[in-house]
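Encoded as structure tokens, the following chain is the form predicted alone, with no partner shown.
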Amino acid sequence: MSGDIKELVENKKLRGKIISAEEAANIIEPGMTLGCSGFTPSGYPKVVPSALAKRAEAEGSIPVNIWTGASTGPELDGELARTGCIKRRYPYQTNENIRKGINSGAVQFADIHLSHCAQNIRYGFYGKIDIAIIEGLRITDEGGIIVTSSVGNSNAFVEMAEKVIVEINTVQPQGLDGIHDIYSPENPPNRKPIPIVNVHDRIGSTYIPCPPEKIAAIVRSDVKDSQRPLAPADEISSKMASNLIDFLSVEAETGRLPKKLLPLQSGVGNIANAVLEGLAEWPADGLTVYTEVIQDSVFELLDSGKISFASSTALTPSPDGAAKYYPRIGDFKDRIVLRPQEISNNPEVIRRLGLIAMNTAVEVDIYGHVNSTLAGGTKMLNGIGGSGDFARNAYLTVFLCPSTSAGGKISKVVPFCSHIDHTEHDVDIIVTEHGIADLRGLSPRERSNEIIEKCAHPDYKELLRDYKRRAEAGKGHEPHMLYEAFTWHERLRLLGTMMK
């Protein structure tokens, strides 16, 4: 296309607001608030924040707090990063060079549960919102916002920004236009219930709603999405996805679940991936999913009919997948909604569909507290994400986790995990390559047992036992031996070298 984007913009009157990148970005001031379109490196501004930056360089640091949806691509969070403009970020991220800011504390960081961020802007508790930058495909003559590969945080951020920026986005496919539907709660004490009680169900529009004089700035953009390749599954990863597998078969077998199972959710990455292309040999077809995020394996099982429909606030397909299903996304629009994260990951919708919830950890620990986001229990590594939303309120709660990392090395079964996210209370199934652990209504006690025999790996079942054993002896209800339990990476790093 060419650089003329004026038919885009329906509203003629808007096309006057037409500018370049740069000129957008001298609109935006130091100490500003920015609430940013995207979720995951999907649907975020690209232009204008590389414009920013490359101001930041020739002006110095134009500090700024930066709200998205959640993490973003390399010409958000990297450039603003890497030239110390980011000041403040909310609520989740990936990226090296903010999580190195936030690690130094030169970048204040706050690890905020997906489902609450847009009730939390429109409350107020954190400040205004300054501008909205929001990438989109047009927009209508009335103002409206058709969005592009996410929706995330966006509605939010045009109903509270004193100003809006639209990159509009000539290389998203236009094939999106139609798959959104926006839908914002009214806040307490007018709230209502959320309408949806299928996961295809529509509520809202296909736009986001904006008073025309609220845009400040047009801007073209012909960047596309810095999508991230996917691995292929591992051995590791293929054997906790089969074991998952057949434990949801029993449950289906059983009667606890039915056949067609219940609406899937499933984190990000490649274990979340392996996850659900193994379900490409269930036994049913006409799944459904209820997620934040559509992957490469969901296109794959709604183009083999395995899935029948799949609710998400972000499309994710890695460059392949892109390549592969981006020119027919059209096709796909009868069998796939994008919503506002406040939608996606809403603990009335989640409880209401009864979700089988599927996250990864970081690391678990005996009795079944799960660490989701810090390494060590200090060092930041992306965040909780939604994986608290759903955890929280699904039908039925699993968590993968490998039983080592480091090559064998970090015994990711612990005897207590270094950070919770995820207490006890939330967790039904702890998976990994050696098994599953099936922890309801088990004591804390139980529960150990259950974790340690099918889901440790072997070279460190013993030293769990042992852990256990002399737990158990200083009685408790949940027994630990706390300060053994918090230096245990370490007695076990100094052992190794002993036995050298």
Second form
Number of protein chains: 2
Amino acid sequence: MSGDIKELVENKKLRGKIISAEEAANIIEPGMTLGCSGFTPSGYPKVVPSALAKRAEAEGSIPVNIWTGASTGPELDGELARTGCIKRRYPYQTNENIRKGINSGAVQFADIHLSHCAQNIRYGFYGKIDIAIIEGLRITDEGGIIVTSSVGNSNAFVEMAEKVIVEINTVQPQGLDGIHDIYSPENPPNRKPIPIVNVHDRIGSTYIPCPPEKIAAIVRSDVKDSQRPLAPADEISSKMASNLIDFLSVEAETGRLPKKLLPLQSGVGNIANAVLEGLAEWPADGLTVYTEVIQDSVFELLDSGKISFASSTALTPSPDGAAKYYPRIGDFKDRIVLRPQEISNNPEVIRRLGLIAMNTAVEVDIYGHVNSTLAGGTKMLNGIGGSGDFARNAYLTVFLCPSTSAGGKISKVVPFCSHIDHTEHDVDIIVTEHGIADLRGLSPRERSNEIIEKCAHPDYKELLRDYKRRAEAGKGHEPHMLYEAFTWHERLRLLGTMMK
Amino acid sequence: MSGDIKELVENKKLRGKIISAEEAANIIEPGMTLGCSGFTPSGYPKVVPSALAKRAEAEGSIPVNIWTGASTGPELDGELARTGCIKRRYPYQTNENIRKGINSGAVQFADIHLSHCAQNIRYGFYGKIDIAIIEGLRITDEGGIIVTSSVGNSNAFVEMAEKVIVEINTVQPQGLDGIHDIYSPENPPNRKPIPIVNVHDRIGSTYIPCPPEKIAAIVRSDVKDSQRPLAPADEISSKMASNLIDFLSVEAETGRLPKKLLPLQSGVGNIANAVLEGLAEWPADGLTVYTEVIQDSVFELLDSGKISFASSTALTPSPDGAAKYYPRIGDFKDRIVLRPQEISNNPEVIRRLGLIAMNTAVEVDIYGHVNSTLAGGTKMLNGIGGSGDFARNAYLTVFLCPSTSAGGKISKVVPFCSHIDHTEHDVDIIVTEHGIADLRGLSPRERSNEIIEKCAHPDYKELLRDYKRRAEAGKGHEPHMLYEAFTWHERLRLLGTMMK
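Same protein, different condition: the form predicted alone was shown, now please give the form predicted in complex with another copy of the chain.
Zooming out: every chain and molecule, the one shown earlier first.
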């Protein structure tokens, strides 16, 4: 089975390292740290982790630390969590089994800004990486690894790992070859400016350089990325998208934004996809995207010419999107670049290009603090991901959420966020299906007025106004009654609703 | 009286604009927005604001919006707040009267990252600036303004204001001429990399360019900066400083930091000063500083050669420090540069140079969230200042605070910060007089253990352990009991102590 990937391993000496997934999994020892490719269920290793999970089923749990780009797919996160192999996990995940482990305390999860992970590894802050496991399209004569549908942290893992295992994936589209732009910043004090001044600038190589002697094994994989379907935009998402687009129109009309806008960043998932879909009707062509992931909507707008260029660290199409666009992915190479996540999410580039950052919130409070990660202040959902990288450095920082969830039992606008990932200092605009709160330059008293009146659900407005009124009677820059701050979450926990 | 500043106004046509402070104050109309120089009580306008306050005493309050670099001195913030003239104030303050106004709701204060203020003004997010009031040393033939002991946001104010009033200060040391490096980034999409790769790089001009026709008035001032004395380091500050330096020594020994360290950033005030004083014994020479303010300790270490270069946006010596160093400030021009605060605090430069960011906290919680601004979650102290600019982008982010205050009645380590300015995602190291918590790569459960055991005051340790234990019984990634989260603050409010 491994024989027919030889032509994808150009370096002839490396061909002797082609082994089975089971043999490769045997290189892994308990306690090791594995740096895996993958960002969203794209470009992650599949057959070696699956083989490791099988070994664990036979031998008992093989505890390892798993570092990736972000979330991955079921063959990696799912299988290793199911077999109890994940001891420590950085920096983001969306897997149900890992989430259980995180919330029970069995999996140690550090919720790290996605742009910080690679440099903190290079700085030696997290200890050494034993093995990098990287999904590749092919290996060049010099040992360079051409990666697949994501870059993530793979460049840093290859640089810092003692050994590298490459999964050559034969079912990823070969048209991806040449789409990547690999650039690793030096460590301070020798770091130079990252020379990106336009979304489309290419500054590195199309492969990850890797000394051939570092490659410990090469394994054939013919397992596809486990793409997730996207729900069609529902009424609430569409309303949020149209509220945001109305706001952007005013900004463009008044000259606070160019007609072509500025590069767009949009989080992962249905709401983000709906916002970009909504831009199909934007009056100017030539929009650009500088973001983490390219979902279906971006492919569509690239196809229509509405978007002229998109930069990201991963392609994250739905199965339908992949079926439609992957066969001709080679045609997009002049309009798409995939970068390491430390570049796609880099504060230097984000601030220079002046991004419009649009991310979803779990809850927001009346002063504009945002919870992106923890339900009820304690329970991990996915992680902060890149939201902080973008929110903190963008031209305009937007957070979107529906005004309620759970059929109205949860107000997403609360007196005090039960967990804070983004502070009032970083949030410009909040969008719900009811409207837009424009917080720029406002004091907390003005912010709470704007958020309650423009964004809260009508059913919760009077309760929020009542909190604001009574808190303000007690004075303070940001009036609160700390003894009442979390009573909304307590009502939900005890009575199943925030409604009084 | 105004006659003898003529030689400091090189442009002869501008000499006709020399008028009295009272005449200049008459240009100001109610409702105007004034962009004032000044960052700490250094380089702020003095005689025009004082004259405006006198006018307000005679005519009744003249409400204006005051934007500055950061805090200023009594002639500006103090006088205008006392006479009820400050309607809106950006982006930082330390004045007692303004603080009262902010906390009563009379002054609308938006607590903005210091590096964001100038660009948000250029983006048009805060509306127009009517008049910039800038303290200058002299005006060049082309109308360029040489500023004095700080740069702050003055370049942006001059660029964006309709009119400019210059206070030529005759008692500021003329040796400051040439110390400044004025560089204004362009707005996106035309922004270029900021070409600073070393702390000492000069990238701009020594003056703020200003079209002569924009200058509406030139006024003589002979009022000194109102410098504040620095308390000598007390035992607790010294212990914090030595804990931090011990930690940095280990980092340098293990190679996670160079022997000369990386550029140091240190907040304003006594603790920050003590930390830098403590570095007098550091084994290597040639340390560098990239920060907001240069206090006495930096002057001393520049003098001794321990520090080879310091970049900041303000000189903030104590009166003793000014008496010692200002007469020979010209000799420091090859070792000090003063930059606009959007450059001294710029995320691009901070991340590239790899700063060690050391700032003080009002309180920290067991998971490493930090409150920098609000007492009891509501009452504004000073503002976030540059702490977020640095914390979010540094190589190593350190927050320091004593473990208790108010004679032990307040624990600075609490279950849940009553206000969050810096999140767990951004905080690497916490220092108290009891020890160092190294949070890099830890999960919340591990972080709380580290913070409680290493940093909390012994009197509060068992109470914190008890909270942690009971919260963890309820599971969750970041275990909390929201109904108990603020009971420590409630005990303080009702009983005058957090102790149970």
